[in-house]
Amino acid sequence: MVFTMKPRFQDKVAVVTGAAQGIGRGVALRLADEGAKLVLVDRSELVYELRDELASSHPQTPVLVLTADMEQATDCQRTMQAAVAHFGRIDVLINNVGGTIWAKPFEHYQVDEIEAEVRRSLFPTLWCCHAALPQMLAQGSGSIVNVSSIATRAINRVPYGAAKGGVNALTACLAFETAQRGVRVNAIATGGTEAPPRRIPRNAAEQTEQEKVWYQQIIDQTVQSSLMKRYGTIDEQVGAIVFLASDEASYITGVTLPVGGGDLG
């Protein structure tokens, strides 16, 4: 006799931030590979490079693209009620939107800096579950993934694992609220990762050579962190972010889960 599995999200909608490059876009092609139906956002028209790949190598998975700025809350709104015009519900939302744009001691940020940090790495996150989960708690059915960082607990990224922590907090509250109502959140803790290079970078000024330095500390002190002493890999976090997302965590709720070699962050 032959066993075959049903993929795990058979007819289930998806919604993945920041799809276009890095993590998201691993995501984006993970889900397709079992079986999801496919939001795809991202504030970049990259993401519609995505879904002309996904139409040549997974032409049976049905995809939504939408640009728009997951930092703005009326974006956020306006991607949730598309995905829920288009496919009637929202089974996973994804939370991939931030990443840290500068890196150096925290008395050399500015205040401006410091505030676009927090935009960029907390809100994209807040203003999604807050979009996406009236239509979870109708449902009575939704699995939430925050993509948060074992920064929190890291050197020259003050302002970026201060909004990382948010993401943690945030995970943990939303999930006392909505455990029993079926909406579970779970987020995982990034460790360093293995990446092409952006093809749009987060900060598009030329490092100054103090800054380079500033950096490699940041590389430094990641690896030494680690108790396998390297980076992961996309699909190393993919892998994680898909598990949480699915049934196969039916029981797990309110978790930032480290996926950083042994750093627990």
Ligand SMILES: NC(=O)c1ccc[n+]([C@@H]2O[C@H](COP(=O)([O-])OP(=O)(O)OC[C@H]3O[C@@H](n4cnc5c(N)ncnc54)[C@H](O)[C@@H]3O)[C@@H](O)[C@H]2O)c1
The other form holds:
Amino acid sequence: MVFTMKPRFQDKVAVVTGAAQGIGRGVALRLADEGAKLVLVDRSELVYELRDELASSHPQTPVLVLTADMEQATDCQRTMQAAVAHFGRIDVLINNVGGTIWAKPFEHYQVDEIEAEVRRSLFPTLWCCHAALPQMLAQGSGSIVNVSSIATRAINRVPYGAAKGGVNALTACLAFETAQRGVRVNAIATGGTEAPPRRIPRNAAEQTEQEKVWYQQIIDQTVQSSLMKRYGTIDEQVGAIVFLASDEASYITGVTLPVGGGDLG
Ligand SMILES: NC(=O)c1ccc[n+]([C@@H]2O[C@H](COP(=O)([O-])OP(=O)(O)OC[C@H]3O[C@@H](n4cnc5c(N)ncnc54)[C@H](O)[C@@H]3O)[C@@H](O)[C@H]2O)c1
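Coords for the form predicted together with the ligand, given the form predicted on its own:
In what comes next, the whole complex appears, and the chain from above leads the way.
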């Protein structure tokens, strides 16, 4: 028997936040491979490079590109309104914006740094879920995947871990509220992921020697805590995100799936 996989996102409208690089970019390319109409959002103008790349690699893929700051509720609302104005619906929302800004033991964080971590890694997901939900509920369908982290049990980034713990909780609670109205909400707890050097840095300041040591401790602990004793690839994260977003996961909601080589976070 020949097994032919149909494009899972044919004619579906998918919003991907933080699409300019890394995991978000990988998700956007995979969704394009599988037939989606894309709304790509990032704070960085580099997201326009991805649009140009898609124009040559996937000329049939309709793409709307926006720059916006997902830490701002109004920008998240503007993004979802633009998606609906352009494509008429939102079937899939991938909340990918996040990432630790600092790496150090908790006692070394300043109060304003703790707030910045929560703004970066909790609020974009909270705001975007809130902004997309009315459209999905009106449609009676939708699939949200939040990109969380195994860093909910990890060293040298307590504020980030706390923010991602919030993402896991909002995933479970929102799924509870929306399951009978056609909207699924899931998350992946991303493990350590190899990626090319970041063109958009999470923190533009040069690392001190001490900060390099603290960052290396994160890498060592991440490898040690995984059963496979290695980092994963962007493709390994993308596969899980896209599965949860697709109708193949139609009986799965409220779940945070660890994708960390056996590290459950
Ligand atoms: N890379 C890893 O090892 C790893 C591990 C665990 C979890 N994660 C999670 O996976 C997700 C993606 O990680 P990554 O390493 O690909 O990220 P990255 O830092 O490489 O890229 C993040 C993208 O989001 C954009 N962005 C950041 N803040 C934004 C904002 N306020 N508004 C709009 N766009 C914004 C950036 O410009 C960038 O394009 C994050 O949520 C991160 O916490 C990553």
